[in-house]
Amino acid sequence: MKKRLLLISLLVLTFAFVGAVRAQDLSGQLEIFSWWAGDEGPALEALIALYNSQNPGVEVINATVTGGSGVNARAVLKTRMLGGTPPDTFQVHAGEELTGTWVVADRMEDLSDLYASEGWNEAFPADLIDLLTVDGGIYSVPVNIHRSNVLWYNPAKIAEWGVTVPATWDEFLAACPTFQEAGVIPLVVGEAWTVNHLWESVALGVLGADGWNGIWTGETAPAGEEMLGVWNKFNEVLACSNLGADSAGLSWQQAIDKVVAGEAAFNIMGDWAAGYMTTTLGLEPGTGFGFAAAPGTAGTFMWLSDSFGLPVGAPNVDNTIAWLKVLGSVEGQNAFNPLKGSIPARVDAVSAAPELYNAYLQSAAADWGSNRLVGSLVHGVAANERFMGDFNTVMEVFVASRSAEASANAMAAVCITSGACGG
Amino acid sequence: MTMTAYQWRRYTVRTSIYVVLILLTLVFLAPVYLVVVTSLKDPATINLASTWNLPEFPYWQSFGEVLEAFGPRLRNSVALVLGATVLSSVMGSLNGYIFSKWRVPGERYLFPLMLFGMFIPYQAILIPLFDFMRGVNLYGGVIGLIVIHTVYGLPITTLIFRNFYVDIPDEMLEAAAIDGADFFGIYRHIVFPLSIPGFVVVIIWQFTQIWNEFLFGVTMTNTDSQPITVGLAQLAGGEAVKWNLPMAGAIVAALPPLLVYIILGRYFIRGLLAGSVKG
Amino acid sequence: MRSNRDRLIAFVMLLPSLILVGIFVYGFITQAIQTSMTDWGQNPEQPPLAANVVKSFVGLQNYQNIMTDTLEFTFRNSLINTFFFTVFFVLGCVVAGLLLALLLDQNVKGEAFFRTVFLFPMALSFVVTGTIWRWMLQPNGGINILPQALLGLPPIQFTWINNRDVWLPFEWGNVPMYVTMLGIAILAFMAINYALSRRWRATQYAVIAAVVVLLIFLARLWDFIWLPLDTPEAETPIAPKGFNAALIGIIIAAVWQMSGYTMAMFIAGIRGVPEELREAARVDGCSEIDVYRRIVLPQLNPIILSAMIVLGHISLKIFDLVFAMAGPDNAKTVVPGLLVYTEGFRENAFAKASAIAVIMLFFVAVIIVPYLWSQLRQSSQER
């Protein structure tokens, strides 16, 4: 009888203790707004699971709005922000899409204290943090890194055709007739945005990292000699592509399919293509598909990154801070990225668990740690949303006129209306 | 027995009518074939060149995944469609009754002004609409979405019912009025019983429009009150799309309105006929 | 006569709808018009998404910009696309619907089955239709390889949505002339119609209106509006104006979806023609074809008109279908509804997006208001 009483009181004590700990724990809700569903869904869910294991009292609302590669999500997010009902945290491309849209509008909270307390200033590359920083404040936590300037090919076919993977655009242009005679598309492009995507790799190849960055600081004149060179080179490259034939109807996956099937020799696409080829098509990096830096861009890593921030007026600030801590941790980055098919933004994450990453991702992570880093235009890093949208018009001018002068002049005009090119 | 020239001509005409009808049926069903076939393929085997081929074996998993992905959205859509369709058709019926049978001050202007509401591009009014819905505390839920769809459904439902009621002879109403029927009495005893076919037309129209609507569904809802079209977009979203899922999703999402068509389709034409659809 | 009390009740019952439509349509349109006259999203000093963004009044500047700025050719092409899309979509639905209705009117066996088949695409959403047809119209798949898959014939080479051809090319500067000619043609048609029905006063008005329109053109009064809106000549090679062949695929998909609707309306209309009328015509020696031409089709005119209204409003607002089939950035298939979305929510140019929306509404009003007016006059005369 006594024993039993003791046991009960012990139990009560234990519960009281647990209760006391729980009381300090977080509770309430956390609304995470993103456009990650479909293939990206499981990666996000893994992060949420990790968060919930640390904060079991918080009810996570996974608000995904997909379709139109994030266009719908942006419409919903902007309507909500304008209406004063922000989510607790939302997905945003690191760089101008964050700073040029939200930070300048005073819609984001400064996270530099969090960066200091979590030691993130050392964990993330300085080039990356620079693009999250406005006037000394840091405004979001990057969760992953994708690379834009990657050339994809089918190693077996390349061997069969007896060509080498081009290291420069001139090498590619020299090899172009060989493919055309064999009835192979030398370089496959897909719907409109993938042409823009190709453009940024060509521009980086022609201008180099400094010249590319110069576009956004005003040092590279948008209608100057160098840019004319970019457009001329782009023109030559497109002459070796399927643009105007069946391009506009192809999704980027279908463009990759053509490379895998040997109907096309090369494709330039972000490294989500590696995820598609390994997961969906079941190919091995290195043997099933080959990869290299886009011609003329070896040693430069053109990046884009998804990040999350804390909007001003978020209803559950503490829960959001805890979420951001999970995102920025080695554990969080390693839970997310292997599933998403991207590399961690932290330079120390892959070495903590290399077995999680396949051959492609390991090579990308090595480049991320050693290469020169520049921001992507098409994926929201280098220029504000106005420029990104208007750049489609510039591209239409180019495709219709095939004139370097007309395109460069159009770009100069867009630079002025958007204010994206320095000054 | 030989056919006369007349019989022969008649025979060829009839045969060619059926040939044309069957060809058209094939044309109309070809996209359906494609959807069904793609939805049953293993995602790894889907590619352009074999678009028209049958799957080697039916891959039913897609449908399970789709139902799981839709979750409560199916229920939300049902609640939304029922609420908004009933509300907008009842209100539209009353409006049509008033516009066709009652002299309301300024009706010559009010009716076209109301109809004009059909034509507004909804993207343009999203921001004020959002502010308004939040101001009246209706943002985010199914109820708010019902209100929005009801209001934007009013122009077309009013139009259809008005055209429907114009053909009811005024004398019938006058007779009822002399018998002592008031505004509601006339509606209940004369107009409403005659407007069942009109309701069928309106219900079919509103049901499909609201069920298939996406823009309001995505901007005016919370995660737990989204309709099915948002779920469908979810399947096609993301960077690596497996085509089997959106196609299976399209089939599931299209089933309820399809059922409405199959069940009510007969009455649809009868309803259009009864309204004689004058502009 | 019905009592005043009931009339009051009628008005009170109408009031909720009027108030709701007043707010949701006219209140919000007013806000869109206001926004379109500000610099919201145009001023680099004012971040468009700031909580306290200052929107300054700039009058009609946004309108002038989208009409004249060299780089806004997408907007002008979107207007032209809407015009051609509307014409061919409405025409396609009317012709296809008529054909289907006439076929089903021949006492065919299994009519219910055929009717359901032709009607069912209406049950799909434009997003679903768009996704399906995007597959169907792949240059190296779908329809193009169908002859190959079925009969072993060579594949079709048409590139559908990727097509960059421009058919029926014209100069943007000639638009006032086309509008004038169209106006005169419509008025002349009306005048003839009125004259045939012996409504002499109406005939007079129509003729006078036609002459006035002609005089406006001859006196070059257009120049006051058009010259400030004219665009640089450099635009023509960059963005040629005409019917973009890329639209054909989208029109086919839209007709596939909506021709069942016109079919249903036409069947209803045909069934509404009393059998005695047809019989009488046959007795008078009319052939079956004559019966349709003389008796049935004239009865369908009002139905064609309502079909045009319903289809026209779908076509002017079209957005999801184009988005799903061609994506937001296909310059050859751009429509205003899409631009409102991308300019507003992707580029944060809210004022510009509102201006585009207001222009859309303006064109709708130009087409719809006279139609509604004549319909309502007609029905109030009937009473």
Partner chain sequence: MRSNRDRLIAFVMLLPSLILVGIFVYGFITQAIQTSMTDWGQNPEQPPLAANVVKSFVGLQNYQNIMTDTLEFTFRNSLINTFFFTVFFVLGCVVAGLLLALLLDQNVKGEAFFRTVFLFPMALSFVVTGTIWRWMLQPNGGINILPQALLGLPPIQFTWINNRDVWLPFEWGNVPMYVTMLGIAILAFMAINYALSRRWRATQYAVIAAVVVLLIFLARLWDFIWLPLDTPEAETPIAPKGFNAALIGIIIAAVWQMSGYTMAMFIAGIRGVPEELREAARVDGCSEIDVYRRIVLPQLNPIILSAMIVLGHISLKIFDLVFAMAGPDNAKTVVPGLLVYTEGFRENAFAKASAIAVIMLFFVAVIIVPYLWSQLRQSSQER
Contents of the next structure:
Amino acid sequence: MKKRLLLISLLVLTFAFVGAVRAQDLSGQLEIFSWWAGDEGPALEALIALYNSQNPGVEVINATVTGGSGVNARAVLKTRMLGGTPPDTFQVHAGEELTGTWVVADRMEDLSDLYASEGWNEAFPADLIDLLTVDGGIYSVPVNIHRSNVLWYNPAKIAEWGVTVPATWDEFLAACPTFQEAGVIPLVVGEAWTVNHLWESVALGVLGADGWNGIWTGETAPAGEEMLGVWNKFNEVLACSNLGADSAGLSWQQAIDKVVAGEAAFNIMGDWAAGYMTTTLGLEPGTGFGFAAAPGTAGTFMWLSDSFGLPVGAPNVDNTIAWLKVLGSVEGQNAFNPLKGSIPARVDAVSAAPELYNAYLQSAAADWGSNRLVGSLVHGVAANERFMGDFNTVMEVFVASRSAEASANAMAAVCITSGACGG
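Given the form predicted together with its partner chain, state the structure of the form predicted alone.
We keep it simple here and write out only the one chain, dropping partners and molecules.
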């Protein structure tokens, strides 16, 4: 805890001068709605501390709803938004989770003027802004970029077991008996959403970037031979996991803990896991923990971005605009991302303070600039909320039947009802 508070204090002090210059004469409250609690809390706390240094007259209400990947928060948010009591601002994944849910329903304010006044049209990548844009309006401010398709491991234990980090799923499957004979879980998964998270990396490894993107454009048939191959490979991978044993009771952090402790060989999770291992566990990337692209996905960066916008009917508009300005600033992105285990959405933030970014984050930033980019399904980029919700049923069909045909047919039906798969 002391180390966490020290990190937050150092980051805030780094940008205190800029904050003092920009301090505004605002008062009242600002309610920030998110799912960043517990181990993800320090990064948000750093942003709030920076905001408070610039706007000391505003009382910040840190409204968090816990639950991995926002599964619980989104349900509470929907009740509030549809009930006419929106928070001042809320965390939402860039892409379809934002545009296909709240923008199409006319529940968000256009931030195009703010983008122009803050110079953000040049600061953020054009492709990212496109995913925040509907009919010429821009509807949220991205604070970070996360990578979904990361394989985490303990370098010392991998060396002890005499296994090479797998570059393909076939290599992983070949190593599976070695781990099982040693009493080690080859690939650890946790609660239900983490299984979906694993599926998208398996699918990307089998289909490649073009095949994955083809699901959402209609070029990859959801019940075709390629997708049958995905489900069959997923079945093989899960046979080398703890699914059905203790998985349902594990958070993503607890799954990572098993890797760190040597009870499991690998875990596939987004790089918020790097933030957890560095900020909470105090481990160094490359020695305390290792990382690689998920098997079969080298050269492809499956991404997601956390962002915040201004809901229609927000009680404290001026205070929210000031919050969004902090999020989109170089100092805000550099206060947040080193603690979160993500890289800035701004193209100029890392170069402004490279010393803040560890070996993993430097690697991720380099890959973000050079890899093929594809959007995450589970984290709201690739498909709309209807598909995301109904995909849980598809996974239930698969877990119960282990049938590639039944699962592919169920997914094809969801594609039709959600309208998420092109065509």
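Residue numbers count along the first chain shown, from 1. For the two forms, the rigid core is made up of the largest set of C-alpha atoms that agree within 1.5 Å on superposition. No experiment lies behind these values; they were computed from the predicted model shown.
- The listed residues are Val259, Ile145, Trp199, Pro166, and the one at the hinge between rigid parts moving between the two forms turns out to be Ile145.
- A two-part rigid motion is described between the two forms, in which the smaller part turns by 17 degrees against the larger.
- In this core superposition, Ser140 moves its Cα by 3.3 Å between the two forms.
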